[in-house]
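Next up: just one chain, as structure tokens, the form predicted on its own.
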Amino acid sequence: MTDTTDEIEQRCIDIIAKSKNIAPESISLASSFDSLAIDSLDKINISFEVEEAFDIEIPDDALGSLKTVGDVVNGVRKLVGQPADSNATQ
């Protein structure tokens, strides 16, 4: 299970890194969207990429609650049926 969990985390980080043209190594679960200069338009574009990568649908009302990379990873885990990592938001 950890392999899949790590895969979800890495794929989300890669999507965010690509969208902002920054090194994936500089992104952690604790990275906030503010610190990565992710605005509302970026958040929408990232959500489309994440939806496509994982074949899921992120509810529109959930977008507003996403503040960190960990929020995205936990959201994806919920939508694909995996338990959220309680350490991701700390």
Second form
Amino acid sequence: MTDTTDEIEQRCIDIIAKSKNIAPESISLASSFDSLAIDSLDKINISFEVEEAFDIEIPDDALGSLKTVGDVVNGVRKLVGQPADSNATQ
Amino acid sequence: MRISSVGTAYPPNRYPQAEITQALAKRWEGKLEEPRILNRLHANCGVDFRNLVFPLDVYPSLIGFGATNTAWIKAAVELGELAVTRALDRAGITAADISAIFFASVTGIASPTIDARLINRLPFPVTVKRTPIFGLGCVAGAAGIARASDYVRAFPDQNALLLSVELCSLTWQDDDQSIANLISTGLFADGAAAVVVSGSDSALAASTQPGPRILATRSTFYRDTEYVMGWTIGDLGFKIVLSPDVPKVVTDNFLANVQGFLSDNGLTLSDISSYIFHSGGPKVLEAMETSLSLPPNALAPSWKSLSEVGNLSAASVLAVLEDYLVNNPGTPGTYSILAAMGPAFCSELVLLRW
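Form predicted on its own done; form predicted in complex with its partner chain now:
Below is the entire complex, every chain and molecule, led by the chain shown above.
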């Protein structure tokens, strides 16, 4: 796996920004899905995009625990085998 | 006046969530643009098991509103009788001791209503007053307790019975692959619950039953939120209306709603020891938790009910209430709020003292 931590963060943010048609600069790791107006369907569509981008498979029941962008980034890190960043959810 | 007992009843066909999802995916093969969306929505409903009125392979043969509603009437009477019998047995009374019945459902219709059909099966007095309620949806469990308490407030030597039967699986629509219907088919389930509410001068209220006293109730209508939840009723039956705005409506209104109610009763949130809330779904429960800044696990019984039996619409909050009465009754003198929300959008709050 060649993604660095920063690359993972940036790619996740880009996916979310594109999905919601908002500027990536307005999204941080602390951004909550609620604050970005991400509903259940958005979350699922984002999960498909993330799976494709990182060639990973997100368990179907994992989405309920994802509340922030940082949660997504940490989840991706886990699935690609990189240690989670403790700052990612702050 | 007090809540003297609660009885619940569930149909015998119990399935893990994944099995129901699989059956629906098969039933809707070729209709789903992206079948993975169904899997993912159902897996995140907070539901692990559901009881259904029919085995899964029977549902495809129930076509059209007539067939499903006929099935609803038969099953509602049977399940309703079971719930009523359990509630009466727990209270130590019979149907002959009931003066008024409030029947709530939003998943089928009948005339004579289900409560009337039960009067022919159980020894209710022929003078029993009947109030069938259709259309309140999920809020009807709390609203039913509130209306039953209004009744025994007027007739304090009498007992009232609330019965809710919701057979949500009979509203599944084959021609609707909207996100609302995908969520609805993953969240809602079948069940019945009955509650005995006894007047303050009744023999039952004076007994040693452990149920809480009903101190006050509050109905609150959230204006201009008709679009949030309900049914579109067509030739094929009930088609779900479920907006992603539901959690926002809760967040926007619930805190002020609860604080106002408590304040009018000389209390604040810090006086409340337990929260008996309708198991609406993960988003609704989270919105309630966040709105009231509840401590972790404050709504654990509601989450547990959601996980074990799904959202039973009006019957859900009554199932949570049963759990409290049987497994975790409040310490004498402590306060609880029982709450539910539903189509309108609106809320019903009931202040209880153990």
